[in-house]
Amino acid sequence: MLEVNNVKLKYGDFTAVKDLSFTIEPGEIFGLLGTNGAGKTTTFRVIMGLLSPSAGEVLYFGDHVGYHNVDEIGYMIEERSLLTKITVKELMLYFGQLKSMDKALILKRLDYWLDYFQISDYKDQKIKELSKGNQQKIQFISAIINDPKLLVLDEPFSGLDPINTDLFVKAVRKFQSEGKMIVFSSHQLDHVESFCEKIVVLEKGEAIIQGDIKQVKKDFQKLTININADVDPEHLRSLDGVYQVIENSDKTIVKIESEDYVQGVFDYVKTCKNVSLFDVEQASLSEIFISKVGGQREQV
């Protein structure tokens, strides 16, 4: 387990980390949110021990973390930090090593995770003449070759696509499987969502969302309401509790306030003609992170 208790840091009489707590689990996916610049890659660098909090202590199996737990934590940083003239076998012995690990169990490792990726071929090659993408694989290898008990992953699908971002997913989900904590932060909210159970969002610092993401959708109340149908939309607009309503080719999308007023919109829709769709949905992840996040901005 994980623990960041009251957890403060200051650089001089800048406050970058505020009173943070969280606590994660074995086999459990964190999910650490924020604008640029809102304290996310400090917070990394406490909860692994590469910075010493002003206050406050982060425990891992109920000690203080520190130096002594590198081997067993893998860190995936959103820009790439591969030593580009040097070959991919070459880079994982290097960083293999410094995990206090023997050369055979490397080259193990290193070829299993290759493979995984179909890119078996690139084991010899410089790092500089593999693609961004190809980069964005050794530099997510380099995180995991250790077998890491906890894995702290920054934007770890930055510019894949479909194909690679679903061997990246289940990668890490066959991590979780195995118990392993890991911290996943990602401005794809959609990925956040379908991964963590708990979040933090943070803003300057200071944590403005937190908890199980299910809970989170149900506190913030604000549904979504997905029609096809014959609508007026200036009716709909009308309506009480509707904040919203944008019409797209395929449906018509309607925000209300909360559940009290979805009987109000299914009455009027009722009425109208070729219904083929009402759909009620609690807010997305981004619309949540938008409204909170933004209105912390507004107040300063």
The other form holds:
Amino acid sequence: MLEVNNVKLKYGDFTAVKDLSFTIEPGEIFGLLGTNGAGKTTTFRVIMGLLSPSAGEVLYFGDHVGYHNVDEIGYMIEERSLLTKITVKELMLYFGQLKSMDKALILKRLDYWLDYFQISDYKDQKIKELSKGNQQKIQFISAIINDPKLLVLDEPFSGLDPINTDLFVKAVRKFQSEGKMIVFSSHQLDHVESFCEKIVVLEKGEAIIQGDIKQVKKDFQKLTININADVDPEHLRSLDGVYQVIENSDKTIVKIESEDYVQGVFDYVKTCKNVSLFDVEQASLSEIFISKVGGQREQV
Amino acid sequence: MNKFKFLVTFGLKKRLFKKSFIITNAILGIIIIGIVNLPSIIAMFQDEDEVETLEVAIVNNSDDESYPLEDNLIAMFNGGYMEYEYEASDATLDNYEDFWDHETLDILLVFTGDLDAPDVEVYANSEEQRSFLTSQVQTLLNDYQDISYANYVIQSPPDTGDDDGGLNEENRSFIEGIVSILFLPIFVLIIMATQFLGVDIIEEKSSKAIETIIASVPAKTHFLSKITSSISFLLIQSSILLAFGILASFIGRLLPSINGAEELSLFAELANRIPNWPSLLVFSVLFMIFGTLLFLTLAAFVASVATTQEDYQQFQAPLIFLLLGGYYIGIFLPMLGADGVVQVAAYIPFFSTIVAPIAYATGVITIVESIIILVITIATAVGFLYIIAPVYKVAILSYQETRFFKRITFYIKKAFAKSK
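Next up, can you give the form predicted together with the partner chain of this protein, since the form predicted alone came first?
Next comes the full complex, this chain leading.
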């Protein structure tokens, strides 16, 4: 289990992370979201023990994260962090041995993952000769080569095409099924939504949304109604609780403040002709994110 | 294998198993063996047929025509230059000026007047021969005049107790002359080690791989492993050069037996001219190790502060100037007789690496002073390690782009605020 307890990190007068707390259980995928500069990478660095928190603590199975247990953790940073002048094999032997692995095991796992990502041919090629996507795969392999119990992934999907993204997702799911803990950040909220059980949304180092993703959506209250009928958009806008109406070519999307206003909209749609769709759904994570982060910025 | 050992081995393998390292050393080996044995090699390929024969005509029109001038002079000439054999010529010239058009005659000497103080006309095609001939003729005339020579006994000054390695003026001049050649490899090796270390660190930092590495090993381990690996490289490379020197000397011993010439050994000559060479060798190695440690510590610090390769190249320039300064002080100032400056420079840790061994070799400092300077250098190097290691830990993961001194001040403050 990973526990982040009331972590605070200050750089002089600037507070990068404010009183952050969350817990990740084995077999859980945890999403850390936020705009650029919100404090995600700093939080990861604190988890990895690269930065010491000004207050609070990070506990990994009840112990502080340090060089005595860091070999059980895999870390993939946001930017490319590969030594480009050496080959894939040399790089993995380097990073693997830094995780106290023996050469035979590194090469065995490397072969497995190269095969999984369909890049076995590049084993003896220099990193700089690989495409950006393949470099991203190599970076991911370098983070999981030690079969970590905790996997920290900072923007793992950036720059990947849908096919490769799917390979990454499956690999992460495999780790989850083996009871490993995964914490990752991403700007692609659809991935987070389909992936995580729990999230934290950071803004200026502060958690503005936190908890189980279903509960977060429920707490958000605002709903979206998809309608396919001959409706008058102006009439919809005049209804109580409706704060936005979007006219698409195939449907009309109505956004309401809460569940209490569904009936009012439904009563109006019943009076319209050619009704083929009336679907109420919770707000997407993206909407929640924009709403909360935008609101936070307006307050400032 | 622990991570420190692994990092040291990895760094060493990265340099030692490179094709460029192997090729460079192969070339260096050939050059060293060649230079050390150059005279022997030339002599080996020079057989007797290649000795040039010069025809000499000697005309004795002096007042003592009975004196065997020709025989004595030819014998004297042949006792001088090994490259030439002088032979008396039968050629007769009506006019001495015809010499310049003569096909076989190389030298013509015409003696007239009183043989005690004769007029000598010297005809020779080569400038080198002209000066040689006049000195030989003068020596012969001295013999002819039966001049008595004094018996010289060269006395040594009394022993003052200062250990200057028993250097006389001639040996000191010899050392001053050869010192730039002897210490050039040390200077180059330190520059190489400094460059390698800096480039290694900045390569990991600029590629952001450092974050993955520092997530696995402590920054201090990384810092010390890089320095250890560079010093090990320096020692291995020095040993290879020394081995080439010893091999060259060994080959040199074999070569004379091939052509029967006298043994020509650079090492024997050095040992003869520098009586305190064993202690000098020990000092040179120790100063090289601890001086390099000092430079490597600074290079690692500069590389950790830099964010890009360009940054590093710019920041490390003062380090190279310090090294270069030490080298120039060491090789030029003893020649200019500025012993006082050399002595002071030898005490300054950044210069002592090269200046101190040279000062000791040339007798500017004593063995006791050398030991004191070595202790100062070691203390400085260790002190720098203690100060820089925590700053390195802060700087290596930071990518600030502020001005150099502002950046350094920030890192130092942060490092020591943290450790309080």
